[in-house]
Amino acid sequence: MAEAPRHFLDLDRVSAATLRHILGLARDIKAGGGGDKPLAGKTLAMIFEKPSTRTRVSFQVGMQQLGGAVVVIGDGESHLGISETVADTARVLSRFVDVIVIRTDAPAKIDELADHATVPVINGLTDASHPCQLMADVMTFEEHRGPIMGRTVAWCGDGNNMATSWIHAAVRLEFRLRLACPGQFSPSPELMDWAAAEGGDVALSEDVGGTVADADCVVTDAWVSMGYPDAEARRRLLAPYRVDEGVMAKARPDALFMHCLPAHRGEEVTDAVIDGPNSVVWDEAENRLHAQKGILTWCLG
């Protein structure tokens, strides 16, 4: 029997060790010990039913160094789930390559098509979560403040899917997460009680200030992104959790700012936190190439 593909769909879903195997993978490719073109003869297919930059650039790059061809799958540009079942589209991308990225709304598409393909599936985001931003992530705080176990993050604003995938990797890498977020976009008690199950060390607040204090990292994302309908009423809610200099001076005098851009400057961060010199959000926006490629080797073995 074959052995079964090696998805990375959502953090919660893989283990620590798993997940440090691939961040080291990413630093040693980085540094050039990823071999010589490693993933030659390998192709990947990417379906992006959202529109991208970072994610579609960082993954046709970064195959394309590890010595991988790409096809690129756009919006409208194929028959995923109108006139062609995910499941059967999983099928015959699975005779076709040897990997799949795909950026989609429902989380649940994501699951139909990995459990139908025989090659493995990446999450390149959806309205639930994000994880490869989170490696990236993470392999950033490491590179500027060294191991993340046991250090603090706090993340200002809405609950959505990035904050989902900081409370995945909290829980699984072990450091402290501390959100602020309106009551009404604030992550789900499901979520937040499977992080208590699971033994995070995760808390919430409406309470920016007291989020914030002490924090080695402080970490937020767009108000407003792909389609809100409510975009006034959201910017209004959120408006007091935006990150700016009084926010970043809660925190610790050495605290990195983050974001998984493309930020709407003036709203949930001002131009002088995100272009200051705690900011590491360029090297961030770098670290999506090298921590994907981590990824593409650890899922193609």
Given for the second form:
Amino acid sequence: MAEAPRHFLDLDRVSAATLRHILGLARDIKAGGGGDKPLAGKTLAMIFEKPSTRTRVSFQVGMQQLGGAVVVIGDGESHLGISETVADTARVLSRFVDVIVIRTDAPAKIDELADHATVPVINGLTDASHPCQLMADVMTFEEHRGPIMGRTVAWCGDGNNMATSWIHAAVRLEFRLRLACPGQFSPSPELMDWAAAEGGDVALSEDVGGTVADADCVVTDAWVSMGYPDAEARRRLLAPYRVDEGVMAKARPDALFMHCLPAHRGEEVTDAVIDGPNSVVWDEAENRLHAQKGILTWCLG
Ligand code: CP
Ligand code: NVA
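Please show me the structure of the same protein in the form predicted together with ligand CP, now that we have looked at it in the form predicted alone.
Every component of the complex follows; first up is the chain already shown.
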């Protein structure tokens, strides 16, 4: 029987040892190792049902740098889930390509794709999580500050897909995570219970000052993620969670600032913070390329 494909679906579904292995691959590849064109002859299909700049370009460039080829399928450009079931598309794509990245609203669609694909499937973001981004974020933290294990990361704002992947990462990679989110936009009790049951050090409150106190890294993200309704109500409720210089001043003096981007300057973060000396957002964006080359290399064995 053929070996099961190595999917990269969510950080809570990958072991800590594998995450560490992938981060090691990413670091080696960034440093110039990893061999010449190790994925020559392989093809990546990318399906985007939502917009993307970083994920799309970094996967495309990364696959090409590894020697492989790429096919990009934009929203509404294939039969996926419209005139063909997700399962049937998975079966067909598996006959053409060696690995699939998908960005879509629904996690269930990725699961169905992965269940029926005979090649690895990578989660390029859903409304529920963004695991590839977290690999770049951890890589960036460790480049600037050394091992993340035992350090403290503070999240301010919407308890969204990025917050979920930060929770998964904190549990798997054993760092402290403090989240400040308004009650109605908090990570689910089920997710917080999972983190506690796994022995994670993850805490949630509505107090921004207390959350960022002593943090080694402050993180935020959009208040209105792609496709979210009620933008104005969200902006009103999330305004007290903006990361400005006053918030950064309550964290450690050398606290990094991170944001997965795209940033909404003046909403979740001020110009002074994102353009300030502690911001590492451009390194974080660049590391999408290296981290995903690590992910592709691991998925393709
Ligand atoms: N951070 C991130 O995933 O960016 P894109 O939406 O541009 O891919
Ligand atoms: N939370 C954001 C992340 C974008 C990369 C969104 O889903 O729109």
